[in-house]
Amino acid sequence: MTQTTTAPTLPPFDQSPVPYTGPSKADVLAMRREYLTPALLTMYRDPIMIVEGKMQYLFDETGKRYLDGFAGIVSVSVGHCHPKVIDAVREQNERLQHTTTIYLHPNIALFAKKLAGTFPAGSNLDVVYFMNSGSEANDAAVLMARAFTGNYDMIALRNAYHGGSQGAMALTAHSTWKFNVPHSFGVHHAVLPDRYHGPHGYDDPDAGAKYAADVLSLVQHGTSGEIAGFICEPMQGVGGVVEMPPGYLQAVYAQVRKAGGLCIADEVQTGFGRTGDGFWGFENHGVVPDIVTMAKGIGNGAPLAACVTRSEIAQTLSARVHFNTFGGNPVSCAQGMATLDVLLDENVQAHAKQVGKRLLDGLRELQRMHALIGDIRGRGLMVGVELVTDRKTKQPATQQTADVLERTKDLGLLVGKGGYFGNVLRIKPPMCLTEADIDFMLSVLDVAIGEAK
């Protein structure tokens, strides 16, 4: 690859946006500032307004087209307004929009059956509890772990993000996401097995086992020795696309179960074929968790989540009333079921692996050209690019990352950022993008990173 010298051009697309006739961008921004919570963030210095989406592309109010490299924060799995998903939602909306689980409805049962069928044979992960967000799913998982084991202490990882609710905030280990209010009771955070920044690197074949030793030490010296569980993303999302080393989860799961705990896989970002090598991220590590949480890609953008576990663990919640008004809503389940149909019928996982390889290969070539790129990591279409000002010290290039985001947006590419210092480009697009889209993405990054100072 040679450095791009002309402005990259988006691949041809045969669908035009519907002309936008709503409030102006300035009016929407003014209303947002007056009527919406100031806690809401915008990605860019000059916010953009997105009014339409078609598969891997987004359009602003002027009709400008962007390649979506972030998928609504890893939520749009099969494409914006995928026709099969839209048809399923439209049909259900016209028939019945809402009923709760106090009545029977076919969608929730059919979707649960189909979802359970995606887990490894013999895992017994076949009981589903539908909710509305990843935070809710993780809260429920911790509740089940504590109720089932009779133990209280939970172990999570430093640098992890598991949600913003009071319970999920306790599991999260970024000070930027944790309010100075009482939380985190009974939650302990183990050392992150980070092979880029940590003492055991990519070249250490025993890195997983060495990092796992910290979890055992934490059980022995930070708890009573009996714990409720361990929660971990197979690859950290908000934390900056940090994948667990080979052998790490196998060693930790054994330690946790010996201490009486359950193993929880947070698959909110890694699930549904995004990593290419496994439909679920935990499958890439040779383990089977006791509880799996999921959201985001499960519904292609719908407010939908789930907690999946074995029947004997799920039984614990029947000891009291545990209820979710909108969990399993018929429209949400119709969207989730149609999304899962597309994922399975169109072999989206294999496509993510194929185009993801092209992306990773291209990024590694860019790394040889740009000293600002410190590390390339990820699988399939869950990719991180860590930018540093010095490859030896690995000093975070926070300002340069912000500049790169602005420039990619101007050139027609939307990506995210993560990591504690905000210096990791998060590339997690809808999984329907093409190899031509990948080439465009690489050309844009080549320009933007090359210009960053």
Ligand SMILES: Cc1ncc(COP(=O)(O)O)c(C=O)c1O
Contents of the next structure:
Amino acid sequence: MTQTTTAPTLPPFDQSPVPYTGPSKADVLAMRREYLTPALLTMYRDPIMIVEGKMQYLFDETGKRYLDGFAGIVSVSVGHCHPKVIDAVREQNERLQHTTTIYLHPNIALFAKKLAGTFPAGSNLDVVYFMNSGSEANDAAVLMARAFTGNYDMIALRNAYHGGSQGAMALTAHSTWKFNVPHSFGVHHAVLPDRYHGPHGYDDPDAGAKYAADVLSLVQHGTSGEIAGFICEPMQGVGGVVEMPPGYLQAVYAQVRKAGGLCIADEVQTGFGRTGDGFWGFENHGVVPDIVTMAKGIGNGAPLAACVTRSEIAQTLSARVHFNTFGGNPVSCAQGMATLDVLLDENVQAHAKQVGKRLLDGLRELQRMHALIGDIRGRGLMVGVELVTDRKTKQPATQQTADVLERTKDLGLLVGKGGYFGNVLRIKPPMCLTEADIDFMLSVLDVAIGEAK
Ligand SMILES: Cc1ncc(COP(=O)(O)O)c(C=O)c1O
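Given the form predicted alone, state the structure of the form predicted together with the ligand.
The complete assembly is shown below, putting the previous chain first.
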């Protein structure tokens, strides 16, 4: 690959957006500032307004097309407005939108059965609790772990993001996401097994076991010795695409179980084939969790989440009433089920692996040309590019990352950023994108990173 000199052009696409006739971007921004919580974040110095989406592409109100490299934060798994998903939802919307689970409905049962079928044979991960967000799913997982074990202490990892509810915020370990209010009772954060910044690097085959020792130390010195559980993303998302080293989860799961705890995999970002190698991220690590939480990609954009576990653990929630009004809603389940059908029928995981390899190979080539690129991480279509001002000190290139994001947007590519210092480009597109899209993405990144000072 050579440094791109002309502006990259998006691959041709045979569908045009419907002309936009709604309020102007300036009016929407003004209403948002006046009537919506300031907690809402906008990306870009001049925020963009997205009014239509078709598969891997998004359109703004002027009709400008963008390649979506972030999928609404890893949520649109099979493509914006995928026709099969839209048909299923339209059909359900016209028939029945809502009743809650106090009455029987086929969708929730059929979807649970199908979802349970995605877990490894013999795992007994076959009892599903549908919810609306990843935070809720993690709250339920911790509740079940505590109720099942009779223990209280939870271990999570530093640099983790598990959500923003009171319970999930306790598990989250970025000061930027934690409010200074009481929420973290009984939650302890172990050292992040970060092979780029930490003491045990990629070249150390025992890095996993070495980092796992900190969890044992935490159990011994930070708890009563008996714990409720351990929660971890097989590959951290918001934290900047940090994958657990080989052997780490195996060693940690063994220690956690010895201390009486349950192992929870937060698959909110890593699930549904995104990592290319396993349908679930934990499958890349030779472990089987006791509880798996999921959201985002499960619904291809619908507010849908789930917590899946074994029946004896799920049983704990029948000790009291635990209720969720919209969890398992017929329309959300129709959307989730159609999404899962597409994922399985169209072998999306294999496609993610194939195009993800092209992306990772291309990024490694860019790394040879741009000193700003410190580290390339990820699998399949969950990829991170850490930008540093100096490869020796690994000083975060926070400002340059923001500049790269602006420039890629101007050139027609939307990607995300993450990491505590906001210096990791996060590339997690709808998994329907093509090799031509990957080549466009690489050309845009080449220009944008090349220009960043
Ligand atoms: C790994 C992980 N867990 C949980 C959550 C929380 O999900 P939600 O925003 O749906 O509550 C997120 C959201 O980004 C996440 O990335």
